[in-house]
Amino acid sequence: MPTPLEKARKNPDSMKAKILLSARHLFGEYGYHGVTTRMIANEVGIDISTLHYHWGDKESLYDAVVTDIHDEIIGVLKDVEKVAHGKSMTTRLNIAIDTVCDFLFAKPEVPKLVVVSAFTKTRPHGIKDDRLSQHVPNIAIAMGLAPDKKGVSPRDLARVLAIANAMYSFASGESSFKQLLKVEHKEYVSIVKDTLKFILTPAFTQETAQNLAVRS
């Protein structure tokens, strides 16, 4: 039988799909104590049993929220992988650089969930967002950061997530960073993009090359 996430994800104009959505938005927003169920059914337009009857409790709506989210990351993560692999470091960062933050810019409430759930205590208990953890390595190999997943390292995976976070702390802080910036949303993004290339690309190019100095 399929899952609510899944009947969601099949049919986005339903009552499921519509939940979700605010859902996200709101979680995104507030944290998952921050928000309850009347928020959601408010924002949506119903009442609270309409919400419990298409979704459940509040945890299991928040565990369908942060599931989708991490299986979209996923697969922007994958396309990454397939385009970039194999390719030079420089080109490498700019592919993962604008295809991830064109992701996160689209959908400013991925970075918001995913920075407000990793630094603080806004979950529940029995609920674990760190699906994307073992995923992280496959995204060192893509990098050319290690030639295989035996051979990732705790420094490589830093180095990924020192990416990562990068990038959603641009996305997920924009409203603020704009304003001091005095700039307007597409201007803001290419900013952000430049930035990132500014200063990764020297960083990782430039270790790169002393690695492959030294196995020669």
Given for the second form:
Protein chains: 2
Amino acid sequence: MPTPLEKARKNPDSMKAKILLSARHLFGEYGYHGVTTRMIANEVGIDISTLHYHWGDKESLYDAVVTDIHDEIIGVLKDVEKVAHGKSMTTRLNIAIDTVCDFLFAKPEVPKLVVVSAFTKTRPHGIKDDRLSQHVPNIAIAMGLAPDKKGVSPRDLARVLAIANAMYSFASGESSFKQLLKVEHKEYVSIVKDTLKFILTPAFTQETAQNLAVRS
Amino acid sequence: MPTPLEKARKNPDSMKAKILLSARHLFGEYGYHGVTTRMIANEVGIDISTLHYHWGDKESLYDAVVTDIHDEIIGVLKDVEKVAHGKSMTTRLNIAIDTVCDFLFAKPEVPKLVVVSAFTKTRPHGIKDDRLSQHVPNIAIAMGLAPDKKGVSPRDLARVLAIANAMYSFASGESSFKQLLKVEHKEYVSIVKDTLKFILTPAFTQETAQNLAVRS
DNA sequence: ATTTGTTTCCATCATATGATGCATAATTGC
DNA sequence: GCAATTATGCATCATATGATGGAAACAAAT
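What's the form predicted in complex with the DNA like, now that we've got the form predicted on its own?
Zooming out: every chain and molecule, the one shown earlier first.
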């Protein structure tokens, strides 16, 4: 029994897939309550009833969007883990920043939706998604901050969150921040990557941190 | 001619002030479209018509909330500038992190609303607030990243944004992140401050060290 | 071609939502 | 006290919104 989401993934040209794509975009842009089923149907160029026919009610569609995005993120994280494994901390960080940023900037609705769903509630049921946060401990281990699942302290998790927050914030806020920096997309991405490396590398690089501790 | 916002500030016990407070809370929690005028009126314990009598339409009230919060933030930033002036980079950072975090955690609706208003659009007019970002250059100067208003590069601005993003993200996402870290509020605040210092201090003190090394 | 199953849209409904008119109550100034 | 002003709540409206029934169009299989 394939779910609607599985069907949409199987056939990217299907109506289900088109609806899912528009829903991702719009929910990311305006948030759950800021999007009406009519807006989605309109962007796809179909009637609302067609939308309901494929996805059921609004909440189901939103769930599908969140699940879809969640799975994509997990995939990217696993890619990073694979490529970064065994490398030095600096290299691991650079790979993580470059790979994740490329992904987030290629699909802007992903960071927007994650940020919105993490920071605001939906009314009235309060759709809660903690699946993403379940992967934070894995990142902590992959980054070499903790030896194993049991050895991950709240402090380690907070550091992983700091890294993730930084990337997601810059990606989600591109339209606002780009204006402030007075740069175009391409340069914005470049500056963001540089800034993230500038901020994160010293903190997580042992030698530098030790040198600083000695100096000061 | 005092505006409704000025009246509300003048008399904190007034109905206008009560409405403003509930509106801050609810808009921060659910976002613009996630809040109905009835929700606000209900939380205050009044009729919707009373709400409209005091604040006009929903958008005006939202504007007032954004302005109110904006002014508070500007106040805190000026405080930080005053206290941090002339101190070392490490001290400046510590003061900024402690002061701003204390403020953001004392009034959780502030970071939530800022993040939401920066990262999501409102429909249909797209209420855009770039007043806050106008202060970013000032922070760059106050932090010692640039000599004067003309010398602030996009890179400097991005670094200030990184600092601000980190604080706002941790404050906005407290409810999600606290759960993940499995700690209570007080410990969460402590961990966040430590993590911010851990991440930010090395980066910005290293640059200072590098600059000094280059000059000599 | 006929049947069967799938997809699409039109018309419509029930409720939610923003907003207002108006009568009444409370407050203020004198 | 009394008039004038301000504040509050009830009833109501127009539109927005989520959702559905059912007819028609389309597709696939025999």
